[in-house]
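For reference, the chain that follows is the form predicted on its own, supplied as structure tokens.
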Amino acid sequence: MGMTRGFGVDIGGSGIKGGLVDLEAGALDGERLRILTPQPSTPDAVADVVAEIVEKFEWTGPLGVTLPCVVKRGVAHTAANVDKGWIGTDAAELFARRLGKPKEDVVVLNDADAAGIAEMRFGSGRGKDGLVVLLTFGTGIGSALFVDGELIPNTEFGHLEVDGHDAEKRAAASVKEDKGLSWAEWAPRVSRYLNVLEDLIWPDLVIAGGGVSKKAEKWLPLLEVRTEVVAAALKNDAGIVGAAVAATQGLRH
């Protein structure tokens, strides 16, 4: 007993799931709950089941929630696999109010930060001074940029401009998918991504997320790059466990 517990919400393009943390082991307190995306993923929608699954766990306390969005301050400024309605929306302000909670109880972050936090405090990134930057390959890529521990929130490293197209229409996992690569088709992709990434900020270390990093051993030893590379530990727990380590200190941008 005397666990410190925190709750968790990961907003998705295809699910949203959340669940309890036990915030010192770094990982889910029993089983997550995961519900479809609602289509259209408008912002009232999405209020909805994220209200369903913190009902469904009878959480009471400070909550953290993921979006695929930059947020400032609580709110969305770009909307990335979900419905544009919610460019402008005060995220914390609705789930609060959906939620009934005071609005200080509700943090709202981008969802690849907050996987960041989670593997900067208890996974790869844990103890890891300099420069980190993890990178989250899936529908599109997900940046989170730590210096000496300290997140920089809202950095969109997946939209830099590799060889005149967006990196992540070349590099994400779903372009894999999508193209039918092979792991030795896809990661000379990867490693051009990561050349013009560390001739702009020059990382000590690269943490890769997402789905593709439970096959790392596929494809980091495929890559031509500098800087270390390696593979997250909290796979797609990761955004969940963040987003309830941020609510906890009340971290806000």
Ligand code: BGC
The other form holds:
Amino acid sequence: MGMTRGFGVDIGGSGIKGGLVDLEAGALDGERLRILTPQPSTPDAVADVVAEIVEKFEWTGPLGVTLPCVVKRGVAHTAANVDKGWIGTDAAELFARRLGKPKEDVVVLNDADAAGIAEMRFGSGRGKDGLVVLLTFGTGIGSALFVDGELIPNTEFGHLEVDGHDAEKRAAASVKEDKGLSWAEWAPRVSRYLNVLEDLIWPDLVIAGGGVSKKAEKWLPLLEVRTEVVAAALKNDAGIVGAAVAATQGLRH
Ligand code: BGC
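Moving from the form predicted on its own, what structure would you give for the form predicted in complex with beta-D-glucopyranose?
Then the entire complex follows, led off by the chain already shown.
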């Protein structure tokens, strides 16, 4: 009996990462390949990189791809931290055409939704029912909302207005970096953001993802919030794993 494998590609503002996924273990099967995101990150330039990655692994099955955008039925509708040319682009159709695959074989979804799918299935959200929110702290803030394990797609909680500002402009990990904030200086910004979020949706659990989840012990203890907050378990690979799961399930919403 062969292992069930899938393939995922995670498109971010700085890197495009892809690899084979062991769908039973919820982990990469071998190395992942990371290529710098072309600048400007136009749809055609990004599609070339996606094709390069898929071809390198000689993958021919269903393909899952994430975008840092609202994605409905394969079409991108926003582009907060990526080239504006994505808005209105049928990404599923673009990747399918570039790869010579049928469109049904390509599933495109929001990057945080993909990470959330992986965390709920294999990571910190496993077996958690009720209202669970995964937040990815990176260049922006991504969100994925689950009710009893089921995804409510495209929530975009990173763009809540907090004290008159777009939340991700105050509390993303990139803000910590750009302003040279210490953990103790950044954590209150995250607390303030989470306070607004928890007053609006009353989650049972928040899963903190993104690169900074690797240093969770530095900042999770500093948060002053009502909701339980745990670190994501899958770290950098959650997007790839979740994309592969979504493709295998033929997820389209
Ligand atoms: C975008 C989201 C995305 C998040 C993380 C936000 O700026 O609006 O769609 O999930 O960044 O990349």
